[in-house]
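First, one chain by itself: the form predicted on its own, in structure tokens.
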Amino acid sequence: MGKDVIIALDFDSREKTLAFLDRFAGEGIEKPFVKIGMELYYAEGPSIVREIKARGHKIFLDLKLHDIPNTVKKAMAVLSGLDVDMTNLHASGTKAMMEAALEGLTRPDGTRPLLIAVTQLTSTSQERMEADLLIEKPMDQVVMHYARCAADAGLAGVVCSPLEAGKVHETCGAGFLTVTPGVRFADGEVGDQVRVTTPAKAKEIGSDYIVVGRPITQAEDPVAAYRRCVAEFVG
């Protein structure tokens, strides 16, 4: 399994969408592979998901499910029509729910998309799960936890801080994915994101994908600035 980058499409239409994977399109560019969250999905349904496929894109159907079991698993009935490569949900949700995600992800022929779990996201502090969610364990020791649950539960791997995908992996395995947010360039701005590294620091550390947003959508020049991500992950 190698290392890949993931773009997180943030965009609220399809029209802008479109418009920045055509910077993609030109001969001899590659076709990275894509995140595709709440706020395009919300926007414009299984049908943008379905067009970006067809580009030939990989996909990260970010919806980060998180409900009772069953609801949870006849979500996942339906999104596994969607021919993406990987989804997610709560780790939060308990083992019970992850597990029936599981169930209602696999086709009949007993292929799926990767299924991920979140952990802690990587707005939030240690301050803010001790005030707001009253888990006063420390942050390592919660991101410990639930990858254990959800490898347990039989998922693929977790969303975690890249800070702490080296720990993850010594938790649960090396072939326990870690896809990691919350990555920056040594000269960029961090935004409202709390843990946070490079993408030549997640390298080290030992991230197997990370997403990057802003950095690379909002860049003057897109391609550039994903090359030199994919550069400095990768290379």
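Following the display of the form predicted on its own, present the structure of the form predicted together with cytidine-5'-monophosphate (C5P).
Partners and other molecules omitted; one chain follows.
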């Protein structure tokens, strides 16, 4: 499985998104793997997915599904028709939900996008997890347990902090993918991310894919920032 940099297209309209992607449309510029999240998907619907796909980008559709197994299975069947390369759900929906999702996502010819589980959101602290969710185990144990459940259900990997990537691989095997946001250049701004890592450090720890938003989308020269990420992470 090749390592790659995924750019988070956190824009609220088609116009802003395409204006950004136009910078990558020139001759000799590679087409980056991109992530479409709830903001853009809810603003523009499935047509934006088709349009970006038609421009030649690989797509991670980050909609984080979480519902009863039958509903998730049917929703995933619809998403598989969008021909995305990767999509995701919440591991807390249970192993039964993850298995149903995988079934729904699998096309008649047996192919399917990579299905990745969110473990505990990185915005959830140990304190809130205990008080609000009544989960009293240490966070890293909870994350590894969810990753194990996702692997048992047949999923391809998890979204996690780059700092957890090594341990996820130890727990679930080297081939189990770790998709990691929270990446910043050593000389860049951290913004609202708390536990951040540089692309080079994420590579060292063993992330398979890094998801990078603002350090690329808000850069003066996004193509140069993307290339710097690729050079540091992929080499």
